[in-house]
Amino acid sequence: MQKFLTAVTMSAAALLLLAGNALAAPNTQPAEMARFDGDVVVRVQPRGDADLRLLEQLSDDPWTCGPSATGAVDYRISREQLATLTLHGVPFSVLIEDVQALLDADLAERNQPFENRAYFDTYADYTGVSNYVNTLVATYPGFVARISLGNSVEGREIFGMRVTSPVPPIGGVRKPVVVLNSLQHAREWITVTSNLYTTTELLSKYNTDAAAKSILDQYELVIIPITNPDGYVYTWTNNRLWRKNRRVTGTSTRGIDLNRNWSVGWGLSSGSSGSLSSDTYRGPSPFSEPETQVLRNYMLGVPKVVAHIDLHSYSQLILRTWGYQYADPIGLASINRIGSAMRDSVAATTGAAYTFGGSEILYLASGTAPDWVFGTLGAFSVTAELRDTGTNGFVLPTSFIVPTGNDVLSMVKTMIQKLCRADFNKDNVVDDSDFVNFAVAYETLTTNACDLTGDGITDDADFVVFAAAYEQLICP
């Protein structure tokens, strides 16, 4: 045991200057690096399907998948299809000047010295964030756990961690898992960085945050970095706006998207493209791919999923579900106090602003990650689109990372301090009700549905923390 408290009293600042061997060396950019010169990206207030049309024709990239709740799209454009847009009567403005020049902004800061260089004050390819999860196994032993999950289509692997305390869980089998997945998006690097982050921060203030260490005591973290691996290594060698896997599509296309993959709600055209050169491509079938099926694999192998944020870029929005139908689910009233909660802590510690709500505030998406995890698993599931709200787009400079990862760090600790696991119908209150459900459940032993120490069965040591719930009304 001294160990594991040695480990956790080293400083985040020591952590994070050890990290910087971990970062990839500067990455110079190849002579086929995809360039776009003379590009914008415009929001559009399209007055109808008229206008929509227009913009699919004069861009194969929409920066947003569809008209947010206020209408507004954003789509990279050449700067002479501002003409055409104005001709046409298209209500648009101008969000980014000139792509290309904040392309190489990003490289030229990407390509300052490394000496001295925290891991957080940059990005960091797969090999160098491959690095990082090995020094945190090796900072924090007992807490952390690399795992692997399978390989992508290329047969890259998608690695992630497991990171808990080493207090035992009381089932004596796995504390409850909380999911935090990243990287879907090949071009939504700030995502990655803030998965990190956040994993970083609760260990390293494990003995000097009561909340930290509350929540690694009690819970599982699956921590998944770099959900789309192949895509992200080509951003980095090929095109930094690259969306989509590398699966081969046709002879001239590449690419399924991977948040239109899964299975729940899969196929619909309302929320997805069913067109192979589309960013929005779901592919042939439901978990057509290695990418999302070992995820799937995952998430249905462990005992008890409780949780679950799949990270993306950008908008600032936390989305519940569905994600695939104007409709509400079961046990809205606890999503939304979840959910509201969450957005109100990044206000009150970060001062930034994240809007709460369901696809209403956004666009439909069909065969998105947390609708399959809220419909199969039962867990709470949101979609946190992170900064910024379009001046820089899927290129945020550095200067932004910290800050994200704060606003990450203070969405999951809220979200798991606000999960209400005894209340079972999701009416904010543990009661009677929650009691016949639990009844049930531990009649017959063998299931999870009322599972509260993560074993995956619905036992004694469940009926413990169940009472003690039900005795005050609350959650445990």
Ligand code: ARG
Given for the second form:
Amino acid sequence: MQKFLTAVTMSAAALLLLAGNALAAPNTQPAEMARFDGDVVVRVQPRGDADLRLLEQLSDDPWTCGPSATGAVDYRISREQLATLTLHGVPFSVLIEDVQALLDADLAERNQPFENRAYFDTYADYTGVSNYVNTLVATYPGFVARISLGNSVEGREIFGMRVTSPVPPIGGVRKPVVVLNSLQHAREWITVTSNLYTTTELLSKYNTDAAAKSILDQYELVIIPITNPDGYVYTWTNNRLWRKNRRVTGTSTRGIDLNRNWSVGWGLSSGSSGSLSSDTYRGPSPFSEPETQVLRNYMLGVPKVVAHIDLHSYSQLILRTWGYQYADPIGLASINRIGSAMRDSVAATTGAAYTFGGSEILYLASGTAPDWVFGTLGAFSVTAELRDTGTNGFVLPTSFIVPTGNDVLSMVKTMIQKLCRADFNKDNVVDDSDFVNFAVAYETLTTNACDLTGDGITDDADFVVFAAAYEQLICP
Ligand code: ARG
Ligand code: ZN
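Now that you have shown the form predicted alone, what about the form predicted together with arginine?
In what comes next, the whole complex appears, and the chain from above leads the way.
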């Protein structure tokens, strides 16, 4: 106990300096790194399909996967292609004047001497992130355990951590699990730092912040910082703007979009592509990729996943299920209650404006992780598209790391606080009908409906969890 107290009262600065050593290697641009001299990122307001087809012909790098609610699409294009757009009278505005200049500035900034830098002052590469996980394990013994989920296409470890306090859960089984995974998409670096920042804040505030304590006492977080390790390494060594995994799919085609490779809704609607060269290529079959397989297997193996966030960038959105269709999910009222509270809490704490909604606020996406988590495990699950709204897009300056980390911290805290385990029929209120429904299902002991602990059986421990939540008679 003494050891643990020392650990959690250790100053954040000291911890971060410790971690900084793991990152001492300078960020020099590898010689073979793709360059984008003179390229611009434009936000186009297409007048119709012809404009969209023209864009698809011109650019091999969409920064959005389809028209947003306003109909706008973002693309990286060359100066010459920009002239073509102008020639055709396509309406557009320039988001980023010079992509290579932005990348150069970012690299120069990250090349600042490290000595006095803290972990969240900069981005860390694959090894740096892995070392930081080890640092957390060493700094918070009893709270953090490193886990290994399996390997990527190119054989890299997909690692993660289990994070919870040593306080035992009601009923003595494993606590309900909240999964936070980042970087299915390789270029979305801000998702990695935000995930680690959130974890670090909850751990370091355990003794001083009642909300952090309550979360770690009642739940276990499963953190997977780099879901797509091969893609991530590739963005550090070859092409900062790579999205998919690195599966060899043909002589000159590479990669499957991991967030189109999950089974629920796979290949349905317009939300993915069957074309090998597409940035949203769904793969030959659901779960064809080891990266999605291992995450699925892990989640199937834990007793009970009760909530999940799949972290992406950019656009500042909190997207509820479904991704693959516009039809309402079961329990929409509860989902809206939690999601809108997440949005509001971010605005109140960091001031960042996020929009909450279903696919109508972005575009349809099929075969996504949240659809699988919600559709298969029945857990609350959202996609969080982090900062910014397009000024820097995927190449977010390091000054955004802490503010965006605080966005996610706020989302996670609110999401967990608002989970309502007594709203058994998911009508957004806790009342007698929840008690009756629970009691009836409990009595038969035949279905898994009452298995709130998620250990595969309905027993006293489930009753204890339900009763503890029901006693409050409100959805938090
Ligand atoms: N930007 C994400 C992607 O393309 C969004 C996925 C979720 N989208 C949705 N409509 N729910 O993978
Ligand atoms: Zn993404």
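Positions refer to the first chain, counted from 1. This is a predicted model, so every value here is computed, not measured. Rigid core (definition): largest C-alpha set, two forms, superposition within 1.5 Å.
Q: Please say whether, between these two forms, the C-alpha of residue 52 moves by 2 Å or more once the core is aligned.
A: Result for residue 52: no, shift under 2 Å.
Q: Would the C-alpha of residue 433 be classed as shifted by 2 Å or more between these two forms after rigid-core alignment?
A: Yes.
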